[in-house]
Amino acid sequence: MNEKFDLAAIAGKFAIDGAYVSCIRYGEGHINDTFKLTVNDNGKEVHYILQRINDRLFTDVDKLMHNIELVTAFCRKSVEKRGGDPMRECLTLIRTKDKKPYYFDGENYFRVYAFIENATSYQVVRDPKDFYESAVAFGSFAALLADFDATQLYEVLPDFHNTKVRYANFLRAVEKDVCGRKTEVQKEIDWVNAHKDLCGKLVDKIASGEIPLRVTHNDTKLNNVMLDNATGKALAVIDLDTVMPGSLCYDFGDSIRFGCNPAAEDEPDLSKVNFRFDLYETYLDGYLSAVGDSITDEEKKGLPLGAVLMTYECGMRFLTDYLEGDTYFRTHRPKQNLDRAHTQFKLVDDMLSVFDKMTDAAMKRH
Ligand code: ADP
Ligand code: GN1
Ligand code: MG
């Protein structure tokens, strides 16, 4: 692909040693650009990801980055007490020649991680092993930022996951209507406003305090985990921008939203997308063991309710994007955001269906 920027040299004004050999685009987040940079040192091929930061939706990117090093710093700390490889276990943020922990070139802003070898990070489920590895990940990730100070971090996006204020930015969507899609999609829309009730199901009790707040990822989808390829066990959390006050609850939806579909998540052909039950209760177990004890009963129990909301929310902001001319989330086809949104809504009509027993599998647990 040829790209509009100039990645060799984006990738020389990084304090990293050898001579540039290639820098092609890489995995599939929907948020930033990703590349694979590959370097010869000395005969050998050392590879790094190089992102250019979306910064439409990160609009002050020093408070990104002050997030983004202060949370790296952590994990870090906790991977070399344990005794673990921190260039494995955690994300490894490669300053610029001059110290600073992003590149602007005037009109975009850049980062650096040491890549990760030897591991995959998956789009679906394969393996139920692999899923309770991710869940494992995702809960002791948890557990660790139980003990991290709140007040450091920024809130880079706020309202992030406010399902509330998530529906009030369709509606506006819906009624400004700047693409002329509205007609198109009247049955979707008639789908989410038939299910608002549930907006305010896990807002409300973080309100009042009955479900804390506290330092969460945010983002706790499969392929923002990396697994080992040799032992094929939990090595690292990636993906941190959004390391920010949340609800455990939701960290919980999020992977379920994605892990439990055996389908794509833009899947067109709704017969191939389904709830998997099985595959819930495997990220119970998982997510249930790594958290340990600081999970309260109010959470427990709000976690079933954590995968409704995260789906719908989920659906609800691709249907926006889709009447907002696709601008947030990359999409490689038209209305490849619509396909999104439907899956989303199959599977929260799915998870409804069988919500007492979500509901039962997550309390019996201990
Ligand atoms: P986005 O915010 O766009 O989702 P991510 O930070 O999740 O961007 O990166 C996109 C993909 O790049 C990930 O899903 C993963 O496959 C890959 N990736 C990101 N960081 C690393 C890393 N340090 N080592 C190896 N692969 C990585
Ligand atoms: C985005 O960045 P990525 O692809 O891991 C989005 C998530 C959505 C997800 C849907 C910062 O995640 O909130 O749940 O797409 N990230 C941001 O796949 O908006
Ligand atoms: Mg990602």
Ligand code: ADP
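Here the rigid core means the biggest group of C-alpha atoms that line up within 1.5 Å when the two forms are laid on top of each other. Residue numbers count along the first chain shown, from 1. None of the values given here were measured: they were computed from a predicted structure. Compared with the form predicted alone:
Once both forms are overlaid on the rigid core, the distance between the two CA positions of residue 177 between these two forms is under 2 angstroms. Annotation for residue 126: C-alpha shift of 2 angstroms or more between these two forms, rigid core superposed. Relative to the superposed rigid core, residue 285 undergoes a CA displacement smaller than 2 Å between these two forms.
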Given for the second form:
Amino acid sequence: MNEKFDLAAIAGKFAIDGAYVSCIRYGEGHINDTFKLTVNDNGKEVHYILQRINDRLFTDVDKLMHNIELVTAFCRKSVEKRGGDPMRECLTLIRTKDKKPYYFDGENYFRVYAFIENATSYQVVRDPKDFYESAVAFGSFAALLADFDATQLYEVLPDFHNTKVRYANFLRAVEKDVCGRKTEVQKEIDWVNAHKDLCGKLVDKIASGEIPLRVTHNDTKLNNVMLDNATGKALAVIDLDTVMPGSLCYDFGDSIRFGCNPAAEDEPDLSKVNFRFDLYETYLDGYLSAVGDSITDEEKKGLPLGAVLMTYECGMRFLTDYLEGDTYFRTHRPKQNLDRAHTQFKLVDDMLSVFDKMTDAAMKRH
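Swap state to the form predicted alone from the form predicted together with this ligand:
For this one, just the chain is written down, with no partner chains and no other molecules.
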């Protein structure tokens, strides 16, 4: 499986003490090639994460690694300042022997992180406690970076959560109708258009400064959180490839989008799809307990809006992709993207029906 890379030679390019032992495939990520690297350092096994960066998705690796360098260094200082253990509570980037953040072999880009020992990232929520701890992790991540100047970061995926741009892309897909699917999904098109006023609600607040520009993770799933094996408590946030300037409301909202729906994202039976308000409150408690006083009242008020907006945006993207012939999101069956759009639209309807209650729950918590 590893034959296309000389992993021992690649590992040797990084400032790692010890003799190479092994490098094996690790984790369940689909974007980068990830390996667990083991070296022997004076009789002790030491582990690292070695990754081949997917430069087809992240086309400017210098900008990608610039973001990761700045964010990991700032997190490290913040953890140290609060008396924590930076080797366990944030990612540690290992430089090459010539002090670069990545190694390029002429064809592929590689990077190395220190391995966070005695911790696990889970693919699925085992119980509500996991969801709570993921909220603590991302709230803590936001707090660690509260004083970071997000304008220093590049948009490695431009307009990623610019819902106005996403809506313009959707309208273009409707107009072109390259697959002749427009008539079939007119009801869904009408639904998106009926909710178009949502599109500018966060983007405009960020542009005006009403909501501050922050570092956002942009992939706030449970599998990007390391939980301590002994305590089950949140330790660190990983996978910083999509770290960009944005709003805390984006990260919070995307967590709610996928975490408060008990059904699969592509569930055809919409009777199984519903917004779990109890899980929303669970995540809200964890997030606000960790983010602390670094969140503004306007941001707190925007948290439920982030949940609605990220769900609306994601559903719109699924429908756009269906209209364009399923070219972006991987599908395994016909109309899977359409089913995905339906689940998101159902969740938006559910959230809007209790939106005042969502806002009250956010604002009454300290």
